[in-house]
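First, one chain by itself: the form predicted on its own, in C-alpha coordinates.
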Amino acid sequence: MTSNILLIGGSGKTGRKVVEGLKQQHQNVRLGIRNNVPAFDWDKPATWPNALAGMDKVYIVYYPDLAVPGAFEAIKSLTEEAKKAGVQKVVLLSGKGEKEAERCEQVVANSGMDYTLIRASWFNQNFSESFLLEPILAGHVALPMSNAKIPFVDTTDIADVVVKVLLDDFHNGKTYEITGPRALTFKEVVMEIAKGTGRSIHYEAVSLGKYKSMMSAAGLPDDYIWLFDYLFREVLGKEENQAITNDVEKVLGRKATDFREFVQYTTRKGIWHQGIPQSI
(Lines of atoms letter the chains of each structure in order from A and count residues from 1; the text may use other names and numbers.)
(Lines give C-alpha, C1' and ligand atoms only; values in the text may rest on other atoms or scores of the structure.)
Protein backbone atom coordinates (compact mmCIF):
# COMPACT_ATOMS: atom_id res chain seq x y z
CA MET A 1 0.00 0.00 0.00
CA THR A 2 1.38 3.38 -1.03
CA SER A 3 1.55 6.22 1.52
CA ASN A 4 2.42 9.90 1.28
CA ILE A 5 5.32 10.41 3.69
CA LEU A 6 6.95 13.67 4.79
CA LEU A 7 10.58 13.30 5.83
CA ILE A 8 11.61 16.21 8.01
CA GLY A 9 15.38 16.32 7.79
CA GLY A 10 15.21 14.34 4.57
CA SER A 11 18.66 15.45 3.45
CA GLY A 12 20.43 14.53 6.72
CA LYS A 13 22.50 11.54 7.81
CA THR A 14 19.51 9.25 8.30
CA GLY A 15 16.96 11.13 6.21
CA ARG A 16 18.56 10.69 2.81
CA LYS A 17 18.87 6.92 3.43
CA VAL A 18 15.24 6.76 4.53
CA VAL A 19 14.31 8.51 1.26
CA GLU A 20 16.16 5.86 -0.71
CA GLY A 21 14.58 3.01 1.25
CA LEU A 22 11.05 4.35 0.88
CA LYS A 23 11.44 4.95 -2.84
CA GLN A 24 12.58 1.35 -3.23
CA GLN A 25 9.27 0.43 -1.58
CA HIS A 26 7.41 2.65 -4.11
CA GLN A 27 6.24 5.15 -1.51
CA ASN A 28 5.46 8.81 -2.24
CA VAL A 29 8.11 10.88 -0.47
CA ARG A 30 8.17 14.61 0.27
CA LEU A 31 11.35 16.18 1.63
CA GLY A 32 10.81 18.41 4.65
CA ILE A 33 13.69 20.81 3.98
CA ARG A 34 14.08 24.56 3.45
CA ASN A 35 14.79 24.50 -0.29
CA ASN A 36 11.98 22.14 -1.28
CA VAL A 37 8.59 23.13 -2.67
CA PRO A 38 6.65 23.21 -0.42
CA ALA A 39 9.40 24.20 2.00
CA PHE A 40 9.74 23.10 5.61
CA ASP A 41 11.71 25.30 7.99
CA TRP A 42 11.85 24.66 11.75
CA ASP A 43 12.40 28.38 12.27
CA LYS A 44 9.33 29.34 10.20
CA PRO A 45 6.21 27.56 11.53
CA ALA A 46 4.19 29.20 8.76
CA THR A 47 5.81 26.70 6.36
CA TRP A 48 4.60 23.67 8.29
CA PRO A 49 0.93 23.42 7.15
CA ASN A 50 1.81 23.33 3.43
CA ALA A 51 4.53 20.75 4.01
CA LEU A 52 2.11 18.56 5.99
CA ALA A 53 -0.81 18.92 3.58
CA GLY A 54 -1.86 15.57 2.11
CA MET A 55 0.67 13.56 4.13
CA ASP A 56 -0.28 10.23 5.73
CA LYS A 57 2.89 9.78 7.77
CA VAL A 58 5.79 11.89 9.02
CA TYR A 59 9.38 11.10 9.98
CA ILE A 60 10.71 13.78 12.34
CA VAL A 61 14.36 14.63 12.88
CA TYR A 62 14.88 17.79 14.94
CA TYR A 63 18.11 19.67 14.31
CA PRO A 64 20.45 19.90 16.09
CA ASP A 65 19.04 17.74 18.90
CA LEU A 66 15.84 17.21 20.91
CA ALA A 67 17.74 18.20 24.06
CA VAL A 68 18.29 21.83 23.05
CA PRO A 69 16.14 24.66 24.41
CA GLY A 70 13.10 25.23 22.21
CA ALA A 71 12.91 21.67 20.91
CA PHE A 72 10.00 20.70 23.16
CA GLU A 73 7.90 23.67 22.06
CA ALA A 74 8.71 23.03 18.38
CA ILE A 75 7.78 19.32 18.60
CA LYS A 76 4.57 20.19 20.47
CA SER A 77 3.51 22.73 17.83
CA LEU A 78 4.45 20.49 14.92
CA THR A 79 2.58 17.53 16.42
CA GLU A 80 -0.53 19.67 16.75
CA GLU A 81 -0.20 20.81 13.12
CA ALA A 82 0.31 17.23 11.96
CA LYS A 83 -2.84 16.09 13.70
CA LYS A 84 -4.81 18.99 12.20
CA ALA A 85 -3.49 18.04 8.75
CA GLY A 86 -4.81 14.49 9.12
CA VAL A 87 -1.46 12.75 9.54
CA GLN A 88 -2.03 9.21 10.74
CA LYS A 89 1.42 8.21 11.99
CA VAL A 90 4.59 9.86 13.30
CA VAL A 91 8.04 8.32 13.67
CA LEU A 92 10.36 10.40 15.85
CA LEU A 93 14.15 10.05 15.90
CA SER A 94 15.29 10.59 19.46
CA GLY A 95 18.50 10.22 21.44
CA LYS A 96 19.26 7.24 23.65
CA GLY A 97 19.44 8.32 27.27
CA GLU A 98 18.42 11.96 26.77
CA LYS A 99 15.88 12.96 29.42
CA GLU A 100 14.97 16.18 27.63
CA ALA A 101 14.35 14.21 24.44
CA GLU A 102 11.97 11.93 26.34
CA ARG A 103 9.72 14.95 27.02
CA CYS A 104 9.42 15.39 23.24
CA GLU A 105 8.70 11.69 22.87
CA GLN A 106 5.77 11.97 25.26
CA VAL A 107 4.24 14.75 23.17
CA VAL A 108 4.19 12.41 20.17
CA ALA A 109 3.05 9.40 22.22
CA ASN A 110 0.14 11.36 23.71
CA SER A 111 -0.96 12.95 20.42
CA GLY A 112 -3.62 10.39 19.53
CA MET A 113 -1.81 9.55 16.29
CA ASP A 114 -0.06 6.24 15.69
CA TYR A 115 3.65 6.54 16.45
CA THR A 116 6.97 4.79 16.85
CA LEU A 117 9.90 6.21 18.81
CA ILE A 118 13.47 5.51 17.69
CA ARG A 119 16.14 6.20 20.32
CA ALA A 120 19.55 6.07 18.66
CA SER A 121 23.02 5.89 20.15
CA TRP A 122 25.86 8.01 18.74
CA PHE A 123 26.30 7.61 14.98
CA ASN A 124 29.26 5.88 13.34
CA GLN A 125 28.99 8.60 10.71
CA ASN A 126 30.04 11.29 13.20
CA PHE A 127 33.54 10.14 12.23
CA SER A 128 32.99 10.34 8.47
CA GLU A 129 30.35 13.01 7.79
CA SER A 130 30.30 15.27 10.82
CA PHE A 131 32.35 17.10 13.45
CA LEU A 132 34.90 14.31 13.94
CA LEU A 133 35.89 13.96 10.27
CA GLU A 134 38.33 16.88 10.34
CA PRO A 135 40.28 15.55 13.36
CA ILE A 136 40.46 12.12 11.74
CA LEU A 137 41.88 13.68 8.56
CA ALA A 138 44.33 15.72 10.66
CA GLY A 139 45.50 12.54 12.41
CA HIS A 140 44.78 13.86 15.91
CA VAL A 141 41.51 13.34 17.78
CA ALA A 142 41.12 15.05 21.17
CA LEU A 143 37.95 14.12 23.05
CA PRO A 144 36.78 13.89 26.67
CA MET A 145 35.07 10.95 28.42
CA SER A 146 37.89 8.56 27.59
CA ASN A 147 36.44 5.78 29.76
CA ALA A 148 32.94 5.88 28.28
CA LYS A 149 32.11 2.82 26.18
CA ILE A 150 29.64 3.82 23.49
CA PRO A 151 27.54 1.41 21.37
CA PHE A 152 27.99 3.42 18.16
CA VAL A 153 25.24 2.77 15.62
CA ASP A 154 25.31 2.98 11.84
CA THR A 155 22.90 5.39 10.14
CA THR A 156 22.08 2.71 7.56
CA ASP A 157 20.69 0.56 10.39
CA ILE A 158 18.69 3.50 11.74
CA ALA A 159 17.30 4.28 8.30
CA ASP A 160 16.35 0.65 7.66
CA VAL A 161 14.53 0.54 11.00
CA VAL A 162 12.72 3.81 10.22
CA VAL A 163 11.55 2.53 6.83
CA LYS A 164 10.33 -0.69 8.42
CA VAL A 165 8.36 0.97 11.22
CA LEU A 166 6.87 3.60 8.90
CA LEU A 167 5.40 0.91 6.67
CA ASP A 168 4.49 -1.81 9.19
CA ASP A 169 1.73 -1.09 11.71
CA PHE A 170 3.04 -3.89 13.93
CA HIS A 171 5.48 -1.33 15.32
CA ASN A 172 2.83 1.24 16.28
CA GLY A 173 3.14 2.43 19.87
CA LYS A 174 6.60 0.92 20.34
CA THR A 175 9.91 2.42 21.41
CA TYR A 176 13.16 1.03 20.05
CA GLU A 177 16.67 1.74 21.30
CA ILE A 178 19.01 1.36 18.37
CA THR A 179 22.67 0.55 19.05
CA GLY A 180 25.57 -1.19 17.40
CA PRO A 181 26.69 -4.66 18.52
CA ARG A 182 29.77 -3.44 20.44
CA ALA A 183 30.51 -0.66 22.90
CA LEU A 184 33.80 1.11 22.19
CA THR A 185 35.78 3.91 23.80
CA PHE A 186 36.92 6.85 21.67
CA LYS A 187 40.47 5.50 21.80
CA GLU A 188 39.31 2.10 20.53
CA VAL A 189 37.37 3.78 17.73
CA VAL A 190 40.38 5.81 16.63
CA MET A 191 42.53 2.66 16.72
CA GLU A 192 39.96 0.82 14.54
CA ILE A 193 40.02 3.65 11.98
CA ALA A 194 43.82 3.88 12.04
CA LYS A 195 44.17 0.14 11.48
CA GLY A 196 41.53 0.06 8.74
CA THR A 197 43.01 3.00 6.84
CA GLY A 198 46.67 2.23 7.45
CA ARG A 199 47.11 5.77 8.74
CA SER A 200 48.71 7.11 11.91
CA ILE A 201 45.89 8.67 13.96
CA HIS A 202 46.45 9.67 17.58
CA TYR A 203 43.79 9.89 20.28
CA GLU A 204 44.29 12.40 23.11
CA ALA A 205 42.12 12.23 26.22
CA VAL A 206 41.20 15.71 27.41
CA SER A 207 38.99 17.04 30.17
CA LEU A 208 35.51 18.25 29.33
CA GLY A 209 36.55 21.75 30.40
CA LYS A 210 39.52 21.72 28.01
CA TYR A 211 37.36 20.40 25.19
CA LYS A 212 34.86 23.22 25.69
CA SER A 213 37.73 25.73 25.66
CA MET A 214 38.98 24.19 22.40
CA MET A 215 35.54 24.58 20.82
CA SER A 216 35.31 28.16 22.03
CA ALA A 217 38.78 28.96 20.66
CA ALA A 218 37.71 27.49 17.31
CA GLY A 219 34.89 30.06 17.19
CA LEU A 220 32.02 27.62 17.63
CA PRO A 221 28.73 29.19 18.80
CA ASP A 222 27.71 28.99 22.46
CA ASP A 223 24.63 26.84 21.76
CA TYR A 224 26.81 24.30 19.94
CA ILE A 225 29.21 24.18 22.89
CA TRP A 226 26.28 23.81 25.30
CA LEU A 227 24.92 20.84 23.36
CA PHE A 228 28.19 18.95 23.34
CA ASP A 229 28.76 19.68 27.02
CA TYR A 230 25.30 18.21 27.67
CA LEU A 231 25.86 15.15 25.50
CA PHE A 232 29.24 14.32 27.02
CA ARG A 233 28.25 15.06 30.61
CA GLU A 234 24.65 13.86 30.79
CA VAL A 235 24.49 11.13 28.14
CA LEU A 236 27.83 9.51 27.31
CA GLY A 237 29.06 9.60 30.88
CA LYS A 238 26.21 7.52 32.27
CA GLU A 239 26.67 3.76 32.41
CA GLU A 240 23.04 2.97 31.56
CA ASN A 241 23.45 4.73 28.21
CA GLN A 242 26.35 2.43 27.29
CA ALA A 243 24.12 -0.67 27.17
CA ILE A 244 23.87 -2.66 23.95
CA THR A 245 20.44 -3.66 22.64
CA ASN A 246 19.26 -6.14 20.01
CA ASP A 247 16.49 -3.88 18.70
CA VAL A 248 18.02 -3.66 15.21
CA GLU A 249 17.82 -7.44 14.96
CA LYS A 250 14.36 -7.43 16.54
CA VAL A 251 12.99 -5.07 13.87
CA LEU A 252 15.02 -6.09 10.82
CA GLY A 253 15.79 -9.75 11.45
CA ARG A 254 19.52 -9.17 10.93
CA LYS A 255 22.50 -8.17 13.02
CA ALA A 256 23.39 -4.53 13.54
CA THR A 257 26.39 -3.23 11.58
CA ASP A 258 29.65 -3.59 13.49
CA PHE A 259 31.95 -0.55 13.69
CA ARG A 260 34.63 -2.53 11.86
CA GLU A 261 32.28 -3.02 8.91
CA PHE A 262 31.65 0.72 8.90
CA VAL A 263 35.41 1.33 8.82
CA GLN A 264 35.83 -1.07 5.92
CA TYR A 265 33.21 0.48 3.65
CA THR A 266 34.13 4.05 4.59
CA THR A 267 37.80 3.31 3.84
CA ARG A 268 36.82 1.96 0.42
CA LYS A 269 35.09 5.26 -0.33
CA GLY A 270 38.32 7.16 0.36
CA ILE A 271 36.67 9.58 2.79
CA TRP A 272 39.48 9.30 5.36
CA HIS A 273 42.21 9.85 2.76
CA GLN A 274 41.04 13.26 1.51
CA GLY A 275 44.07 15.52 1.14
CA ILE A 276 46.42 12.70 2.18
CA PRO A 277 49.24 12.11 -0.34
CA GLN A 278 48.98 8.58 -1.73
CA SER A 279 52.09 6.43 -2.19
CA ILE A 280 52.77 5.23 -5.73
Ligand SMILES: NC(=O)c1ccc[n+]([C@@H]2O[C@H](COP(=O)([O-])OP(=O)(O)OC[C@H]3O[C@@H](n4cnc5c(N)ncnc54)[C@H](OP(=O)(O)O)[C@@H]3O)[C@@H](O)[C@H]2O)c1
Contents of the next structure:
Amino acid sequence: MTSNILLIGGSGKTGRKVVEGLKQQHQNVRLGIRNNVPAFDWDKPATWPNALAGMDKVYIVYYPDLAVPGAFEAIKSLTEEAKKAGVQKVVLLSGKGEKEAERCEQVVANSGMDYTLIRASWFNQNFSESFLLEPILAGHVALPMSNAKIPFVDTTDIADVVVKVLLDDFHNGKTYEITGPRALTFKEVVMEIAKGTGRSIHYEAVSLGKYKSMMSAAGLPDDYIWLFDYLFREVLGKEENQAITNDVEKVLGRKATDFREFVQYTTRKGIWHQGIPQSI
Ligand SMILES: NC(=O)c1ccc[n+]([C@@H]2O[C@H](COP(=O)([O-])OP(=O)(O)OC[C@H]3O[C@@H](n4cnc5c(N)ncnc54)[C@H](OP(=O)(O)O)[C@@H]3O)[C@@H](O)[C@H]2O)c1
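Please give the corresponding structure for the form predicted together with this ligand, as opposed to the form predicted on its own shown earlier.
All chains and molecules follow, beginning with the one already shown.
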Protein backbone atom coordinates (compact mmCIF):
# COMPACT_ATOMS: atom_id res chain seq x y z
CA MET A 1 0.00 0.00 0.00
CA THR A 2 1.25 3.49 -0.80
CA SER A 3 1.43 6.05 2.03
CA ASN A 4 2.19 9.75 2.11
CA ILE A 5 5.18 10.11 4.41
CA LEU A 6 6.71 13.31 5.76
CA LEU A 7 10.43 13.00 6.48
CA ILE A 8 11.49 15.69 8.92
CA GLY A 9 15.26 16.00 8.58
CA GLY A 10 14.95 14.43 5.12
CA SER A 11 18.20 16.01 3.92
CA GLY A 12 20.23 14.82 6.94
CA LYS A 13 22.42 11.83 7.65
CA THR A 14 19.62 9.30 8.19
CA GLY A 15 16.80 11.23 6.47
CA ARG A 16 18.43 11.19 3.00
CA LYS A 17 18.79 7.42 3.12
CA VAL A 18 15.24 6.95 4.40
CA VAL A 19 13.99 9.03 1.43
CA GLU A 20 15.84 6.74 -1.00
CA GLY A 21 14.61 3.58 0.74
CA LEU A 22 10.98 4.71 0.70
CA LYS A 23 11.14 5.77 -2.95
CA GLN A 24 12.41 2.30 -3.81
CA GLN A 25 9.29 0.98 -2.06
CA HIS A 26 7.14 3.31 -4.23
CA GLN A 27 6.00 5.47 -1.30
CA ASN A 28 5.07 9.15 -1.66
CA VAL A 29 7.62 11.16 0.30
CA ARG A 30 7.73 14.80 1.30
CA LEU A 31 10.92 16.31 2.71
CA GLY A 32 10.35 18.17 5.98
CA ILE A 33 13.23 20.60 5.60
CA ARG A 34 13.58 24.37 5.44
CA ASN A 35 14.40 24.52 1.74
CA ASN A 36 11.28 22.85 0.39
CA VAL A 37 7.76 23.79 -0.65
CA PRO A 38 5.98 23.47 1.69
CA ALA A 39 8.87 24.20 4.06
CA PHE A 40 9.28 22.71 7.52
CA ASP A 41 11.21 24.72 10.10
CA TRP A 42 11.48 23.69 13.75
CA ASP A 43 11.90 27.36 14.65
CA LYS A 44 8.72 28.39 12.79
CA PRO A 45 5.73 26.34 14.04
CA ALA A 46 3.56 28.22 11.52
CA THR A 47 5.21 26.07 8.80
CA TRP A 48 4.15 22.78 10.42
CA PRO A 49 0.45 22.50 9.36
CA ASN A 50 1.22 22.84 5.64
CA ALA A 51 4.07 20.34 5.88
CA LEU A 52 1.80 17.85 7.71
CA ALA A 53 -1.26 18.32 5.48
CA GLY A 54 -2.25 15.11 3.71
CA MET A 55 0.43 12.99 5.41
CA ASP A 56 -0.28 9.47 6.75
CA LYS A 57 3.03 8.94 8.52
CA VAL A 58 5.92 11.05 9.81
CA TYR A 59 9.59 10.33 10.51
CA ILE A 60 10.82 12.83 13.11
CA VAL A 61 14.47 13.86 13.31
CA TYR A 62 14.78 16.73 15.75
CA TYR A 63 17.66 19.14 15.24
CA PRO A 64 20.11 19.54 16.88
CA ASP A 65 19.22 17.03 19.62
CA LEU A 66 16.25 15.95 21.73
CA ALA A 67 18.27 16.86 24.84
CA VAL A 68 18.39 20.61 24.16
CA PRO A 69 16.08 23.05 25.97
CA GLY A 70 12.88 23.51 23.97
CA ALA A 71 12.97 20.08 22.31
CA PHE A 72 10.32 18.60 24.62
CA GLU A 73 7.88 21.45 23.93
CA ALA A 74 8.55 21.25 20.17
CA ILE A 75 7.90 17.49 20.06
CA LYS A 76 4.74 17.94 22.12
CA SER A 77 3.36 20.67 19.82
CA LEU A 78 4.38 18.80 16.68
CA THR A 79 2.72 15.55 17.71
CA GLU A 80 -0.48 17.43 18.62
CA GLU A 81 -0.39 19.14 15.23
CA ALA A 82 0.28 15.82 13.47
CA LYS A 83 -2.68 14.14 15.16
CA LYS A 84 -4.89 17.08 14.22
CA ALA A 85 -3.73 16.73 10.62
CA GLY A 86 -4.79 13.07 10.53
CA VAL A 87 -1.33 11.47 10.73
CA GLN A 88 -1.65 7.83 11.81
CA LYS A 89 1.91 6.82 12.60
CA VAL A 90 5.08 8.47 13.86
CA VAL A 91 8.65 7.15 13.98
CA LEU A 92 10.98 9.12 16.24
CA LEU A 93 14.77 9.09 16.00
CA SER A 94 16.11 9.29 19.53
CA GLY A 95 19.50 9.01 21.19
CA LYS A 96 20.52 5.90 23.15
CA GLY A 97 21.23 6.77 26.77
CA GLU A 98 19.81 10.31 26.77
CA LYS A 99 17.39 10.79 29.68
CA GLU A 100 16.00 14.04 28.21
CA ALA A 101 15.28 12.30 24.91
CA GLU A 102 13.23 9.70 26.78
CA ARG A 103 10.81 12.45 27.88
CA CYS A 104 10.26 13.25 24.19
CA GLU A 105 9.78 9.54 23.44
CA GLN A 106 7.01 9.43 26.05
CA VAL A 107 5.22 12.30 24.33
CA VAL A 108 5.20 10.34 21.07
CA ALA A 109 4.20 7.10 22.85
CA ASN A 110 1.26 8.87 24.52
CA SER A 111 0.17 10.82 21.44
CA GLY A 112 -2.64 8.46 20.47
CA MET A 113 -0.99 7.75 17.10
CA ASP A 114 0.80 4.51 16.21
CA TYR A 115 4.51 4.89 16.82
CA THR A 116 7.95 3.27 16.83
CA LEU A 117 10.91 4.66 18.77
CA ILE A 118 14.43 4.29 17.37
CA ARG A 119 17.15 4.90 19.96
CA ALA A 120 20.42 5.12 18.06
CA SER A 121 23.97 4.99 19.32
CA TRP A 122 26.54 7.51 18.00
CA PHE A 123 26.73 7.47 14.20
CA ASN A 124 29.76 6.25 12.20
CA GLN A 125 29.00 9.17 9.89
CA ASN A 126 30.07 11.69 12.55
CA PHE A 127 33.55 10.92 11.17
CA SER A 128 32.62 11.45 7.52
CA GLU A 129 29.80 14.02 7.42
CA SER A 130 29.94 15.90 10.68
CA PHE A 131 32.05 17.50 13.40
CA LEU A 132 34.70 14.75 13.38
CA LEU A 133 35.44 14.95 9.65
CA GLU A 134 37.68 18.00 9.95
CA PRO A 135 40.05 16.48 12.56
CA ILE A 136 40.24 13.27 10.50
CA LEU A 137 41.23 15.32 7.43
CA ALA A 138 43.74 17.27 9.53
CA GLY A 139 45.29 13.98 10.73
CA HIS A 140 44.92 14.91 14.40
CA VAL A 141 41.88 13.94 16.45
CA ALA A 142 41.81 15.34 20.00
CA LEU A 143 38.83 14.04 21.97
CA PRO A 144 37.89 13.35 25.60
CA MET A 145 36.39 10.16 27.09
CA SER A 146 39.32 8.05 25.92
CA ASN A 147 38.16 5.00 27.91
CA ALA A 148 34.61 5.00 26.55
CA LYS A 149 33.75 2.05 24.32
CA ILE A 150 31.15 3.31 21.85
CA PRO A 151 28.96 0.93 19.80
CA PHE A 152 28.97 3.22 16.73
CA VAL A 153 26.12 2.54 14.31
CA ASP A 154 25.93 3.12 10.57
CA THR A 155 23.26 5.50 9.28
CA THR A 156 22.54 2.99 6.50
CA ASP A 157 21.37 0.54 9.16
CA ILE A 158 19.31 3.19 10.96
CA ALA A 159 17.67 4.21 7.67
CA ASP A 160 16.90 0.60 6.71
CA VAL A 161 15.30 0.06 10.13
CA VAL A 162 13.28 3.28 9.82
CA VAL A 163 11.98 2.30 6.36
CA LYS A 164 11.01 -1.13 7.63
CA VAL A 165 9.16 0.10 10.72
CA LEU A 166 7.40 2.89 8.80
CA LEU A 167 5.96 0.33 6.39
CA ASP A 168 5.29 -2.63 8.68
CA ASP A 169 2.70 -2.29 11.47
CA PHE A 170 4.28 -5.26 13.28
CA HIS A 171 6.70 -2.69 14.76
CA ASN A 172 3.99 -0.41 16.18
CA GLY A 173 4.48 0.37 19.87
CA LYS A 174 8.04 -0.98 19.89
CA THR A 175 11.30 0.66 20.95
CA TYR A 176 14.51 -0.40 19.22
CA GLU A 177 18.02 0.31 20.49
CA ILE A 178 20.19 0.42 17.42
CA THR A 179 23.95 -0.12 17.73
CA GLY A 180 26.77 -1.38 15.58
CA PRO A 181 28.27 -4.86 16.15
CA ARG A 182 31.42 -3.64 17.99
CA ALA A 183 32.14 -1.02 20.64
CA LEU A 184 35.26 1.02 19.88
CA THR A 185 37.20 3.72 21.71
CA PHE A 186 38.04 6.92 19.83
CA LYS A 187 41.65 5.72 19.61
CA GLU A 188 40.53 2.45 18.00
CA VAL A 189 38.30 4.36 15.57
CA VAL A 190 41.19 6.58 14.51
CA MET A 191 43.43 3.53 14.06
CA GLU A 192 40.78 1.84 11.88
CA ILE A 193 40.40 4.92 9.67
CA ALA A 194 44.18 5.39 9.43
CA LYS A 195 44.64 1.74 8.44
CA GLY A 196 41.76 1.77 5.95
CA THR A 197 42.82 4.99 4.25
CA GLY A 198 46.59 4.50 4.49
CA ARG A 199 46.82 8.00 6.00
CA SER A 200 48.68 9.11 9.08
CA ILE A 201 46.05 10.12 11.68
CA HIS A 202 46.79 10.47 15.38
CA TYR A 203 44.52 10.40 18.39
CA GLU A 204 45.20 12.65 21.38
CA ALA A 205 43.35 12.00 24.64
CA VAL A 206 42.27 15.30 26.21
CA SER A 207 40.17 16.06 29.27
CA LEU A 208 36.57 17.18 28.82
CA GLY A 209 37.54 20.56 30.28
CA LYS A 210 40.32 20.99 27.72
CA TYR A 211 38.00 19.92 24.89
CA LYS A 212 35.45 22.52 25.95
CA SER A 213 38.18 25.18 26.03
CA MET A 214 39.24 24.12 22.52
CA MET A 215 35.65 24.47 21.26
CA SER A 216 35.38 27.86 22.92
CA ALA A 217 38.70 29.03 21.41
CA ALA A 218 37.42 27.89 17.99
CA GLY A 219 34.51 30.30 18.43
CA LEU A 220 31.77 27.68 18.82
CA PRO A 221 28.60 29.00 20.48
CA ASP A 222 27.87 28.25 24.15
CA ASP A 223 24.77 26.14 23.42
CA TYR A 224 26.83 23.92 21.08
CA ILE A 225 29.48 23.49 23.79
CA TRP A 226 26.74 22.72 26.35
CA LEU A 227 25.30 20.01 24.07
CA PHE A 228 28.65 18.32 23.50
CA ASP A 229 29.47 18.45 27.20
CA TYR A 230 26.10 16.78 27.87
CA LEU A 231 26.51 14.12 25.18
CA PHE A 232 30.05 13.23 26.23
CA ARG A 233 29.11 12.94 29.91
CA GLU A 234 25.60 11.52 29.64
CA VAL A 235 26.03 9.12 26.71
CA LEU A 236 29.73 8.22 26.56
CA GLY A 237 30.37 8.52 30.29
CA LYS A 238 28.01 5.71 31.29
CA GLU A 239 28.88 2.05 31.05
CA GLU A 240 25.33 0.93 30.21
CA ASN A 241 25.55 2.89 26.94
CA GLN A 242 28.45 0.70 25.77
CA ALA A 243 26.19 -2.33 25.38
CA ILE A 244 25.79 -3.87 21.94
CA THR A 245 22.28 -4.83 20.87
CA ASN A 246 21.05 -7.07 18.07
CA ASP A 247 18.03 -4.93 17.20
CA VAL A 248 19.29 -4.21 13.67
CA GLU A 249 19.31 -7.95 13.01
CA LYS A 250 15.98 -8.40 14.78
CA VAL A 251 14.28 -5.88 12.47
CA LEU A 252 16.19 -6.43 9.23
CA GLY A 253 17.19 -10.10 9.42
CA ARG A 254 20.80 -9.18 8.57
CA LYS A 255 23.86 -8.23 10.57
CA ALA A 256 24.58 -4.60 11.46
CA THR A 257 27.33 -2.90 9.43
CA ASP A 258 30.76 -3.18 11.03
CA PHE A 259 32.86 -0.03 11.44
CA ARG A 260 35.44 -1.61 9.11
CA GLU A 261 32.88 -1.84 6.29
CA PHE A 262 31.99 1.81 6.88
CA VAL A 263 35.70 2.69 6.59
CA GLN A 264 35.96 0.69 3.37
CA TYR A 265 33.01 2.25 1.59
CA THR A 266 33.78 5.78 2.81
CA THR A 267 37.40 5.43 1.67
CA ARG A 268 36.16 4.37 -1.78
CA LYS A 269 34.07 7.56 -1.96
CA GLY A 270 37.23 9.65 -1.41
CA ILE A 271 35.76 11.68 1.47
CA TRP A 272 38.88 11.24 3.64
CA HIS A 273 41.30 12.21 0.87
CA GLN A 274 39.91 15.67 0.16
CA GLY A 275 41.05 19.04 1.51
CA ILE A 276 39.59 20.41 4.72
CA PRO A 277 36.18 21.99 3.95
CA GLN A 278 35.59 25.64 4.87
CA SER A 279 32.75 24.82 7.24
CA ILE A 280 31.32 21.56 8.54
N1 LIG B 1 24.84 12.15 15.24
C2 LIG B 1 24.75 11.16 16.12
O3 LIG B 1 25.72 10.46 16.42
C4 LIG B 1 23.40 10.85 16.72
C5 LIG B 1 23.25 9.72 17.52
C6 LIG B 1 21.99 9.40 18.04
C7 LIG B 1 20.92 10.23 17.77
N8 LIG B 1 21.11 11.32 16.99
C9 LIG B 1 19.97 12.20 16.72
O10 LIG B 1 19.84 12.42 15.36
C11 LIG B 1 19.26 13.69 15.14
C12 LIG B 1 19.96 14.36 13.98
O13 LIG B 1 21.25 14.63 14.29
P14 LIG B 1 22.36 14.89 13.22
O15 LIG B 1 23.32 15.78 13.88
O16 LIG B 1 22.84 13.60 12.67
O17 LIG B 1 21.63 15.77 12.07
P18 LIG B 1 21.21 15.39 10.56
O19 LIG B 1 19.99 14.52 10.58
O20 LIG B 1 22.37 14.94 9.77
O21 LIG B 1 20.91 16.78 9.82
C22 LIG B 1 20.15 17.75 10.19
C23 LIG B 1 18.77 17.74 9.49
O24 LIG B 1 18.00 18.61 10.27
C25 LIG B 1 17.48 19.61 9.41
N26 LIG B 1 17.40 20.87 10.13
C27 LIG B 1 18.38 21.61 10.71
N28 LIG B 1 17.87 22.70 11.29
C29 LIG B 1 16.53 22.67 11.06
C30 LIG B 1 15.43 23.52 11.39
N31 LIG B 1 15.59 24.66 12.09
N32 LIG B 1 14.20 23.16 10.99
C33 LIG B 1 14.00 22.04 10.27
N34 LIG B 1 14.98 21.19 9.93
C35 LIG B 1 16.23 21.50 10.32
C36 LIG B 1 18.38 19.70 8.21
O37 LIG B 1 17.58 20.16 7.13
P38 LIG B 1 17.82 21.52 6.33
O39 LIG B 1 19.10 22.12 6.87
O40 LIG B 1 17.93 21.06 4.92
O41 LIG B 1 16.61 22.33 6.62
C42 LIG B 1 18.80 18.24 8.05
O43 LIG B 1 17.85 17.54 7.29
C44 LIG B 1 19.27 14.44 16.47
O45 LIG B 1 17.98 14.47 17.02
C46 LIG B 1 20.18 13.59 17.32
O47 LIG B 1 19.80 13.55 18.67
C48 LIG B 1 22.30 11.66 16.45
